[in-house]
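Just the one chain here, laid out as structure tokens, in the form predicted alone.
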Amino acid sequence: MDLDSSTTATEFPLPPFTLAPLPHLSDYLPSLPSLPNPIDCIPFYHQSAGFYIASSDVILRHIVFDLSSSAPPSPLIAYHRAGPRRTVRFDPSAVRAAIVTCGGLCPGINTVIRELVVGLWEIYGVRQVFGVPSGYPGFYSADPVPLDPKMVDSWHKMGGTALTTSRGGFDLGKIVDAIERHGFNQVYCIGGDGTMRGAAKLYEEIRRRRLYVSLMGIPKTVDNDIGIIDRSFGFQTAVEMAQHAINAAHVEAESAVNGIGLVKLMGRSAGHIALHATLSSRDVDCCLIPENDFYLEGKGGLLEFLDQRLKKNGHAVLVVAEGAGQDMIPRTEAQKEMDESGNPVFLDVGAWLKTELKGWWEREHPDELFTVKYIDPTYMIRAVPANATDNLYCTLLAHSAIHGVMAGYTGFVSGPINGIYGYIPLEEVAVAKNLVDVKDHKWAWVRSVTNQPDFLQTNHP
């Protein structure tokens, strides 16, 4: 079929798809009452015919198709659309909501907390909202902190998390016992992939105990490596802040004889920050990410490329994601173990590269000047407040979460799918990964901007 030569409209049937199941409290509490949505009584909401979202409103996960192919894409999945429902399963006066932040910092955490509190108060009339300090262990080791709109009013202007956070300490039985003891019936978990895996276990235990508790997750990872959703909150702020480090590295490199500016950016398993920062900067000569192996010595290697770039320009800027080259760095037995969150211990690829670059130059150019300036802005990037785009995104995430929980959905994640906010089962998000596709046009764009080698092993002697 030659679609390009068609001059008339052509109709194509929608391929068959599977609607991902969205857990609901009524799945195991069938007698749960349905109540009118309190939004009906709020004067600043003007409900139109399509204001409330129906269970028939769905979002396709994949929206790009090859019409010349006879085989439909597989699997083709759809998710329920996020938003307010006509009926709710919680009486706002009886809600006791808990908000917890886990794992590392990320721009926008405080915005999500603020909007959860304000949304619950102003949209649904909930008056019992609590923050759980210190991450998951805080459920059983600390007293919950009452939150209200006045208290959280300026939190979106702050970096970090006002509730404090931690890694590890996940004790399934103790956490669910504490949820029961405190009388929480709504739990909002903000965190990365490890937090989402923990939330999925909490949901299963809550379901096993048949508790009247709705639990959901708001995925947070500055690396943008959580799958299915379009992007994680804080990512755009991180890319914007990474520009400052790259600009500084470029100035340092350009101001030295044979100067190299080396910048390590976040990205344990995915190089999205390094990729987007490279494309945004245009001052980067080479971008190294976990998804694309590289090597140092020999034809087509990093050292040969940098040697050529220094001869041509007199300086170079190298951006490396923290997860790149980890298998090349020598490590002790202790360094092969897992951290508190169950992730591999990552060594400092930036410090290792700096040492390797200096050793290479001393061997190959012993009588020539050479400078490597290493910049690691990790904690500066993680700790800043969200920018305007991420602040808006965090607000929409929080409000989507509230609407879903009030409607009785549980064991889900809220997030944008192809630009439309939807509800995704927690268990899917807990295992889905968003990695850089090095066969995609975007990675080809990076290479065209930097002119770096592809590091194919066939080039390695």
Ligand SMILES: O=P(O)(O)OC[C@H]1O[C@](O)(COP(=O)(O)O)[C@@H](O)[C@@H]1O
Given for the second form:
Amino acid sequence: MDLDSSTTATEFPLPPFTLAPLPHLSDYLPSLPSLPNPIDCIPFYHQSAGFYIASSDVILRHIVFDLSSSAPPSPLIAYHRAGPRRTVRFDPSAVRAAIVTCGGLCPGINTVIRELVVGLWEIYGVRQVFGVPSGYPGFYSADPVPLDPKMVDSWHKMGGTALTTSRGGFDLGKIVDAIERHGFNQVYCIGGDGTMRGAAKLYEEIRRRRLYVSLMGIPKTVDNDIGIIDRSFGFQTAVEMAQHAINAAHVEAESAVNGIGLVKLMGRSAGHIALHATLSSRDVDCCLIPENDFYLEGKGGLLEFLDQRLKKNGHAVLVVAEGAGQDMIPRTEAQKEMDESGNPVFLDVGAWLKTELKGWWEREHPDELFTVKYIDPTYMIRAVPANATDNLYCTLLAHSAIHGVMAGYTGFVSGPINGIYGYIPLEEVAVAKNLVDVKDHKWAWVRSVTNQPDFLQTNHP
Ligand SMILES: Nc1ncnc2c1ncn2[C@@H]1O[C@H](COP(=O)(O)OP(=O)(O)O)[C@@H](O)[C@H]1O
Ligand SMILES: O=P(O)(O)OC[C@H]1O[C@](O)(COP(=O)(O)O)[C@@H](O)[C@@H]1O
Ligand SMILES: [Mg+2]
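Form predicted alone done; form predicted together with the ligand now:
Full assembly next; the chain just shown is listed first.
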């Protein structure tokens, strides 16, 4: 079927798709209040046609089709659209909302908290909003902190999380007991893949206990390792911050004889920050990520590549994601540790690479000048406030979360899918990993920009 030549519009039927479930409190609590949405009374909003989202409004997860393919496409998935519903299932005066932040930092967490508080207060007239300090353990080990718009007014300008966060300490029974004890009937969990896994268990336990509590997840991770949604909030700010480290590495390398600027960026199992920072910078000669094994010695290896690059340019810039090359670094049994959440704690691949490079130069070019400047901005790229783009994203994310919870939905994650905000079942997001696909165009673009080796083991003896 040659569609290039068609000069007129051609109609095609939409392929069949499956609508993902969206849990609702009425699934197990048949007699819920049903009230008009308080937005009806806010003069700033004009409830034109389509303002309120209906349960029939859906969005497709995949929007790329091969019309020439005769084989039926693999079943397409659709999700319910995010946004305000005509009726709400909570009396705003009876809402007691809890916000908790878990795991590592990411630019914009405080903006999400701020917009949850302001949105609940101003749009829905909720007057009882609490912050749960120090992550999941805070439910049972700390007192909730009452929040209001005045208190959170400038939080969007602050990095980190004003509620404080933690890893580990997830105790299902204690947390749900605390939710009941405090009378929380809405719970907003801000966190990464680990937090989403925890939230999915909390939702199941709340449902098992048939509690009138809506719990949802707002995905956060600077690594951008959460699947299904377009990207994590704060990720673009982190990539922007990484530029400063790469620029410094480039200046140091250019100013030295046979200088190498080496930058380690975050990315435990996914190298998105390193990839995007490399593409944004144009000064990087080689980008190493966990998804693409590399080797040092021999034909097609990193050392051969650097030797050529130093001969040609006199300097080179290397960007390495912290999770890359971990299986190459010698480690003692004692060093096989995990963090409090069970995430692997890595050895410093940057320090190891610096040592390897210096040893190599000593062996190959003992009489020539050489220097490696190693920059590890690690926490500097995630402990900053969100940039303008991410601040706007955090606001839309928080509002879509509130609209869904007030409408009585539960056990979901809110996030943009192909740019349109949707509600995704928690357990789907909790298992959906987002790794760099080294066979897609972006990685090919990195290799064309850097002209780095493909490190295919076939070249490697
Ligand atoms: N599989 C899991 N089940 C329940 N709780 C989990 C699970 N994985 C992580 N958690 C909890 O979620 C919180 C954050 O997890 P962590 O992996 O540290 O960060 P992130 O959520 O940012 O990836 C921690 O309190 C951790 O105990
Ligand atoms: O904050 P910690 O415990 O030092 O963990 C650092 C790790 O956190 C991360 O920023 C990701 O953490 P999250 O999964 O909690 O977002 C990794 O990039 C990094 O390896
Ligand atoms: Mg994580």
